[in-house]
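Consider the single chain below, provided in structure tokens and representing the form predicted alone.
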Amino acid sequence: MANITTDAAKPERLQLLRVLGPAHVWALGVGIVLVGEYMGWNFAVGKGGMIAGLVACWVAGLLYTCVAMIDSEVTSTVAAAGGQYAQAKHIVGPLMAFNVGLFLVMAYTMLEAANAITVGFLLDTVAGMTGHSGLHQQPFIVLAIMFLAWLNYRGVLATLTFNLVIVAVAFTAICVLFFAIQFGASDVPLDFSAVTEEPLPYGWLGIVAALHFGLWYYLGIEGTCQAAEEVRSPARSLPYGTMAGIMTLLIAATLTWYMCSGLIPWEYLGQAGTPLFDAARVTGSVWLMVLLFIGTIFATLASANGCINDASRAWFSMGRDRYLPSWFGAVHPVYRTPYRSIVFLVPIALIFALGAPLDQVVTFSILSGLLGYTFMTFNMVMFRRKWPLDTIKRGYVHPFHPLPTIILLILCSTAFFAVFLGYGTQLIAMMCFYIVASLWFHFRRYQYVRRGDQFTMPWPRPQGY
């Protein structure tokens, strides 16, 4: 009787609210990624020329299509906050789960910093066009991050509804620019002579090197998994939102390459800060410039907004499972958000946004993402082996297994080599960082983890155990 009384006296653990639908999942995934069409992808052109940039666009699209299919199957089954981190702790083990959680947090936090840098750069560019050069970018960088952190603090439904609206505007801006160019709104005609005159200025190796920044077109679509604990129907919403998101991005990426490569010389395009906005400037149309300025600002804000959402969910989940101090696992009693994790990650994003160059921040995010995608290949194989199709109910079953897994592993290995060609020192430094973090977890933090509390899925015993 005493035990019953004690259990009843325990306060109910606050949970995240289940208020999201497929459209919010789409807005989260596309919102994080669409900024890649507005900036960053064009460094691939600088690495290998226009043809290399197009090949990188489509090869990276294949890589992320595999990521989206694998994530849709596993996350619609493991419907918990933390996304790939939650998958790893259920399927692989604690050390892998800790590393995957860290990959997610660093990838999204660095992407958030890159977005804030782009906001400051764009405002400085526009100020220079109007005769007010020398704008101080830092206050706008800080303001953007602080405002979006406050929005995330106040509730996930408002946050992702905001994303839904501004992502729709940003995507529409790309489509409007494309049709306007096709119907003669540009003073400068499309010119693809560089494709035939200088198709591969750095040879075939340039195609491999370009893959590094080709990932930027799609980096972050896997963030839809972070909403798994806050959607009303994970088995339906996550696959629909994720697959619709990758299709949207494939269209936007191809249109972006086509317009920018046709309007901007590849030598300039390869180092431009805001290529789509520059393409609108080349057209000579004021209304297109205004539209693409709005689209760029909205895309960067949507991406940073989604990154704060996803990074905080991964950090919160690790705190809730005691992989990190349990203080981070708190849920706000009114807004039902992981408020401590949101606040804690703000200064980290600000440090990188204010003190690191854009290409370095982009590379840090890409490398962390690549490590997470490499994990997915092993995770998917183990998931199918431990729980075959007829043993547990899945919201989505991706076709042609294990072909997408094999393709993903090959493309990830190629992308690592591409990064090494241009940023070998940073690649080695990051690997050392994750090794040191793994050692810290194994020797210092693992003793606090409660292994029995982690397994929340009502699954049968794995095959072979």
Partner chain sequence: MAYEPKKQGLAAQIFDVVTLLVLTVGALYVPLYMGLAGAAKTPNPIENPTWEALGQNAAEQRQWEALGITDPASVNDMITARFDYSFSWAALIIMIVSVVGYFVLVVRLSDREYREVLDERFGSKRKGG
The other form holds:
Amino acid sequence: MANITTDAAKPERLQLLRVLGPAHVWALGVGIVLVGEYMGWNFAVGKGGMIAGLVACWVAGLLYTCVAMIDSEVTSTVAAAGGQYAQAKHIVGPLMAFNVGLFLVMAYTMLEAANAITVGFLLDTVAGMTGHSGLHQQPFIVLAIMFLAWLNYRGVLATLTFNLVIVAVAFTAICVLFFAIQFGASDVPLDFSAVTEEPLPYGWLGIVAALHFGLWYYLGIEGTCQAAEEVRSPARSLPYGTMAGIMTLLIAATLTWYMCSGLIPWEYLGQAGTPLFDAARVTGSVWLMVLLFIGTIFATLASANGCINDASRAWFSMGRDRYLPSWFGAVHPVYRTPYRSIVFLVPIALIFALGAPLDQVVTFSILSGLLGYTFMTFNMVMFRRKWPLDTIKRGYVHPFHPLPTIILLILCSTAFFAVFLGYGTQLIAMMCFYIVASLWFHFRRYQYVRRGDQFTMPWPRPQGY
Amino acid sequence: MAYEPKKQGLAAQIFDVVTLLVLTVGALYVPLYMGLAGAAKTPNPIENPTWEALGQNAAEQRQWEALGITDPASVNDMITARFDYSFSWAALIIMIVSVVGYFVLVVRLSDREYREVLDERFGSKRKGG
Amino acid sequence: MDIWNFLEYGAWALSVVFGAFLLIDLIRVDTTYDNDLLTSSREGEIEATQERHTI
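One more: the block was the form predicted alone; return the form predicted in complex with the partner chain.
The complete assembly is shown below, putting the previous chain first.
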């Protein structure tokens, strides 16, 4: 069996192209997330005050470190496009996989829409600063989505190399701003007096409530798994890229909190549209403002780009297994991308970007992500139980099992409660959506799925079955 | 012996995708149209707002200025707005039941389907592994 | 009319170009190649050939 090579299978089979290295995995993971530092995280400060913002930053950081560790272990063993979707299919079962696939597509498509909305908003702000009021944002929103869809369509290597460059610029911009402020480039000094004067405007409940948007600092780092089928050496590159990604983000998140809280009054920060850009405005330096404007635009584009990449992989995988019509499971003969899925998701993203308010879209995205993390907890326990460490070889084994799983479950429950504070209706609307979709899949859609073919990994029969 | 899935025609495939889309768009827009969405902050503006009365010290005043805001009255609402975190226990219980119930439902139905998959892949066998 | 108005029209025009490319290429590929070939990708081929996960 080991003699079969991919070359022998090539003439009659189309595969996704395997060209990516660990740096691309890092760029995909950090690229989707880094925009969270440029916008969105600061609503956590609004929900609980400055201290709550910092606590949420680190608690969410802990949650995502657990996510990264768990994900790295499972995905280094299940190297398939669709990431967590393929994990769920092998470890929990088909209906769970269908749900996880939906979580992924929803979380990423909504995030993509949120990014496009932000591009429009930022250009409107800049147009306003140059004296042009009432810019039409729609053409820029449409262009951002169309351009990135086109880039994704044309091939994964160019897409993620582009991401690598713009993410590096956006991350550097954060570091430059930090050092510039430390070396006194700011007209206005850092001031943390609100930390002592008004430590917790909402009391301890504020810290819990802040966790809702604290997730935004890191949401999407788990998207690295989607690239599994296109990475040259998945068992090595995926854990490496994911772990490097979460470390980068922990640094960026802490720096961002420090600079923004020091330079912007918390009442303003709690509702700002583009906090890092505002911090640069406070410094009074035109150079820093230009740099952070570029950083913000690049971060949003990188995120939308990664989201198109990930959502289309998840949709494609579901089509390949006939969870969705098999038409979607097609690979482009020249560019080797899941081209039908990419094109299909364009109008969906446009519906959300042009029709829904930003905080709704963001909450929908966060909730889908959160359901996905909750799934990871029991997924991990079942994975170790069905295939103990001595039965199959893993690319990476995470330490301290089951401690990360337990921490993750506790933090997920807290985060559900945090979302419930203020956004309870959406939470329940979304649960209804997933319950109806599950019943639809189980009783209608599943009849078109081949049973045995879904289990594609060369693993032994799971223990206990 | 293996389960042979039905063939699905083009119209039925399109129908399935449309169903899923309607569900998605519905979940996003129905709460919006019913006016149930979003957490609102309520401003509690104070009389005769000055920077001092609004609790802004000298350094913070310079920050507001750098953001282009020199008149404290214009940010009276922004500074005094607070969220309302009171909630009903009934709503909390509905949330817990729906989240937990959802996961239980999905995992149980999945497990039934999963056993079928394994039987087809590894051959039918009753117990062990 | 100032530069922002031109940018708006430019953005619409470019969107149409990218959109047209996507649709035309999709139709061209779908009519040129056999659908069975296009949907021939299978999950797990990496595992079947390189990453066997055996101890």
